[in-house]
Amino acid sequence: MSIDIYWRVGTHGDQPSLRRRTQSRGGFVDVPVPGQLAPGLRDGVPDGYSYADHVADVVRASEAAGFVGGLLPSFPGTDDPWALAASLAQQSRTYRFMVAYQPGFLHPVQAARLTASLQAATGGRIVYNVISGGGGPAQLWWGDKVSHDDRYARTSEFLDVLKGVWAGDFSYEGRFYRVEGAGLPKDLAGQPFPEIYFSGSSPAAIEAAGRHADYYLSWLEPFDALAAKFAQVRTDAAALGRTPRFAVRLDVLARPTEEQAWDEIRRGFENLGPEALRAFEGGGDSVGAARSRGFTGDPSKGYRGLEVAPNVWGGFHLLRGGPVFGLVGSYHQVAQRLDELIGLGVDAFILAGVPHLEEAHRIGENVLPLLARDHDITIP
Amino acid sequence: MTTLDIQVLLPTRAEGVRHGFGHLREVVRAAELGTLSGAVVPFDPDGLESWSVAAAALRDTRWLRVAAEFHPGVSTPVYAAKVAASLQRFSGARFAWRLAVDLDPAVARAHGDFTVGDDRYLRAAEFLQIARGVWGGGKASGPGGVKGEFTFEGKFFDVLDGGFAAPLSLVPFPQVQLTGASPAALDLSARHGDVHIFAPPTLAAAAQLTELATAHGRTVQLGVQLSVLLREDAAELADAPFRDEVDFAGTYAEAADLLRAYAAQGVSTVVFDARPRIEETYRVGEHLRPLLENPVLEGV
């Protein structure tokens, strides 16, 4: 199997670069800040763009830049991720679209129509990543009152219902959710299902990977961490005769030469307040984050305190809202940790850099080509 | 007169040899070059879920106002309030909703509804009470805007803290069309109703409507939703096919007087089913609404 390079997209704006915590594209701030885009400003007044206008670029970035596609993230704060894969399906030739979703919040019945719908706009370009929830104030915030390993067994049901109104002529009576009679219209019956990137890192939610991920996707980690996660995976998974591939999701800022990289976090730190230092407290009852900030360094030693192994730096959540790890250094470097990652048995990245375009084509142009000097990647 | 309201119903399933997203983005391209006012996707069963489909409406026009229907049991209304705010921030708020409450009970269960009788209406009361609730819960704050200050306990939803920040919280509530005329279908919209949508086109329970709306202080605006068959003249008429099947078969002449005569009793919204949608969205927006109007180019 090649291995397939996903982007992501930003769906709460995005910050011009990680030297300040300046959300200037989408609309995401107070007060209109200068240079701020879709929504821009001509002569005072808002120019007609959207957020959305943003993301499409983005898209059409991702794409010429040689990703298969972009994970669009959801949380509370952020732009739907349907709702952007609807609006964009049409503005994209390649692009295989990500949607993070909760189980909990879309009728399985829906989520069916709605993804068959999608296949037949984006010719089977839709992929799911799906999310049980951080929790915590968040779940409650959806109107969700399910508890932390209750999700897990809803998200099972949930795939469970999803893929028996896919295949058609399905009842189904279950402890959340009960059908009877449901399938696909003929129209959009036979579409692709979508490839399932699964999260979650509790033994609630591997045991649900087991049995339903395509890929099991986590937050980079230090690697000896990651390693014994995948293989807690690969082994509830073989109980139950399934082979999961893997996913990382990491950030990556990667400049010709390693100096310039730490410079540009140097930059970025320099600009924290104490206040920012101090953040990442919240997170709810996500065993993910909490995993996340138990890795990391000590922010008082300064910016390379922050890095736990050779070019594996736990800060980015201080310069950027989002999880904690990712790649600095040379084009070259990263492309060698990628690679090691690999020999980890990971099949999939989903990479992310601020800005998310121009970063894009950056990634796109230096890194890609060094990794697939080794590798088979996808070619979109 | 007063410019009506002058929406179609867009595709969902294939028509002939034409379907799906092409199909769509013809349709809604003729409804916007036609200076038509809006689009509903209906919601149907065995065609495309109307959420993508307006979505795509709406990236495909600048000014066209595009409902899109579907039943309250699809997601929780917290849900469909956050797909919708990113809608309206998409579109410059030209997406509303139709919730199609008095589903056939056999299509409701083979979408996992099970909920019967008047229930359906609480049920959509509550939907619209937390979706324009949260809307409107604000001031949420914490990481990524967690805690609001919206807190709603109901018989089929629950909500606690919740609430948009900006800048979701910013665009307005799509607007809400509903239909039916049954006294629970017309108590819902008094309460909770921009629009109500008579369809068949008869206007018996209208008055009802009003009177109720009143009583809660508040204003529903009218519509109806006919199939048409419109031609230029008798002769061309009587040549169409399928001028038995529709609700109403005219010239551009006789259906603007049959607007002017639903405009006279408060109607403000007309919705047209009419196929091939394509062409026929065309003859509206080219013959019949100039007839609707003062026409710029009179006596030029």
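Positions refer to the first chain, counted from 1. Take the two forms, superpose them, and find the largest set of C-alpha atoms that agree within 1.5 Å; that set is the rigid core. This is a predicted model, so every value here is computed, not measured. What changes on going to the form predicted alone:
For residue 50, the Cα coordinates differ by 2 angstroms or more between the two forms after the core has been superposed. Relative to the superposed rigid core, residue 344 undergoes a CA displacement smaller than 2 Å between the two forms. After superposing the rigid core, the Cα of residue 64 is displaced by less than 2 Å between the two forms.
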Given for the second form:
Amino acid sequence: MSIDIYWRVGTHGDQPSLRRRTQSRGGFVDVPVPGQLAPGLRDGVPDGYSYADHVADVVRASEAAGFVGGLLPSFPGTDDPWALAASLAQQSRTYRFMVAYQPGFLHPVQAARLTASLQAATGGRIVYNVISGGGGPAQLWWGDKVSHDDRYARTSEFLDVLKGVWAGDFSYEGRFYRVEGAGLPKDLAGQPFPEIYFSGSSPAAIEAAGRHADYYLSWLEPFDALAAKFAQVRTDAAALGRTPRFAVRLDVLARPTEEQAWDEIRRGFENLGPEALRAFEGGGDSVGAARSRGFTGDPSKGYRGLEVAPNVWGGFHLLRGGPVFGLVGSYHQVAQRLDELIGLGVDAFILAGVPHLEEAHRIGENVLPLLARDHDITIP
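Same protein, different condition: the form predicted in complex with the partner chain was shown, now please give the form predicted alone.
Here you get just the chain by itself.
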């Protein structure tokens, strides 16, 4: 089976590099400042290049660089991934759009119709990244007070209903949803159902993933911990007669030499203040975030103190928003670590780099070809 490799497409602005945590493109900036890109200034006035234009450039660049598609993340401060997928589809030919969404904020019948419309319009290029929320203030921002384990129960019921509606003439009465005789309009029926990438590290999440995930998606962790998590998902899925595939979302910082890669990290780390070094102390009820915090080292020992295994660095959250772990090294080293993850059973990756546009070119041109020497990589 071929390996699917996606690129993360920023939906909320971007930094110029990991060296300094400032945004220079997007971020819903109304008034551009000198040095700002998307929107930028020309002769002192806005140049008309919007962040939407920049995101389209990232999509075109990552498609040309060999990525099969892009993850469109969803947070309170981002653009809406559904709307972005619809607007970006015409900017690409084969690119798949992995739409991140929380089932609790969308009725499954509406989700079925929305998805079927997009599948018809894009030729079946929609993929789901089903997330059930990180809890805490971010969850309340959405107006969602459902407890952690119940969110996964709701997600599981949501997907049962969505699949039933997709098949047609479906009735259901559950704890969270009730529908009678639901189905898609005749002209929208028969579209391919999207692959489901399912996130979550808690027992409730892993149980739900066993029922529904085509790909169980995890952030990068130390490889032994990741292998243990995959084993639990396999066990839960096997009890239901299912065989899941696995995907990992991770940042990559790859350069021609290992020294050059670590120098990028060093320069970013040295720009951090005491407040930044106390980052990622948590605030929600995300089990995945808590697991990551448990695996990190001590930043007071310097940036290499956060390297928990060769080329596996647990300090990316200090240099940009997002998960803790990623890979740092030469092109060959990063490709080797990805190869090792494939050996653990990983079938797909969602890679990310800052800035998204330039790093899509770099990783696509220098790392993916190395990985393709030994593996069948899905060609867009």
